[in-house]
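What follows is a single chain, given as structure tokens, in the form predicted on its own.
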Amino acid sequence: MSCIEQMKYKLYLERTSFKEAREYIEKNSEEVYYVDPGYKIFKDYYIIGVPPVAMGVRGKEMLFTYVKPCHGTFVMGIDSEEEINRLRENEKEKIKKSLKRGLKEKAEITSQPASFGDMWKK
């Protein structure tokens, strides 16, 4: 594959910097991992970003910050269950619980880090 392009895609924002894509992410997503800046997807590519790098999975879908020289940054959405599984696994212990789902799940979350800072730190 030689471009990322030439996937199927879903564009959700455009020209952004990275902190709205990540704050897009966690927002819109079922389940955030932080990665670090150069972490593999698709087999080719590899994510830019100022750390921490937030990835979703809502649903079938991946969402990830996309940069394109010249262009900025993007937020984009592919569905691939074999992407978010490998992601699932390579990244469980830097996963977020979308904050948008309740009070039960609003619990596990007061036990996580209380900021990016602590995430890190571990």
Contents of the next structure:
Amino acid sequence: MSCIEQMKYKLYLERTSFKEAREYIEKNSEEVYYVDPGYKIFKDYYIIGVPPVAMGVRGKEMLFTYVKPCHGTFVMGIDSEEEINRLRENEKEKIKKSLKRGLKEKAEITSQPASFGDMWKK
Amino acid sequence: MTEGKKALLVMGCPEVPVQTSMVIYLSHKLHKAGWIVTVAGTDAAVKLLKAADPESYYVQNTIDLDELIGEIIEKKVDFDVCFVFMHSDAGMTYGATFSVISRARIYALVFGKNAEALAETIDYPAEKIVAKATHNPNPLKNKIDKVVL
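Right, the form predicted on its own is done; let's see the coordinates for the form predicted together with the partner chain.
Complete assembly follows, chain above in first position.
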């Protein structure tokens, strides 16, 4: 049993499909972040899900999906500034990486000859 | 050549009768072909297996599903092939998770009353083996027998 079940949580959807749970989080959160399945929260719970897995922030509460093989998907809410900050940091890292990739691609493009004349020089 | 390769069988909720017998069947078949087989499931699903195979003749290695997911993510273990048994949306969701966290080739074994509709929701890389089987294991068994590894 995950430590989540021993924490103080709220249930917003019970025994639903993963798709409906994701849509609930997307519609009912002030901020939505997407993570891969396997993203770790609260020390020992790895998120189970179909990518893209939505995680929501509503005030001090983090909304996330919790899947049990015999009971389906639940949308849970737990107050945790620490986990919310980690989500935001994770998002910043993703943006940084995609910016770096973008700059690298741009550099590769600009390193190509700019005109037919330049090509001829080569 | 399959000798020494590792296969994982992931059980869903054991409420549909064909699952436990097909897990035992597939585990034995793979083991005889030289695969090292591990079966993962919930506490109830593993208990059902162990009760049916008390001397581990057909199923040699079992592990708790959540514990295994942690071990794969932490790169302590991984597999060459992974058969995910599923008859519900939750099972399909676990299959999606394995397709992301593991390097194994994924086989989605879809069964139960709504097997075809459930199989249509699978949009991750997996070979689908679909049979509308709940009590009679033969439709699923026949399809498993056609899988070439």
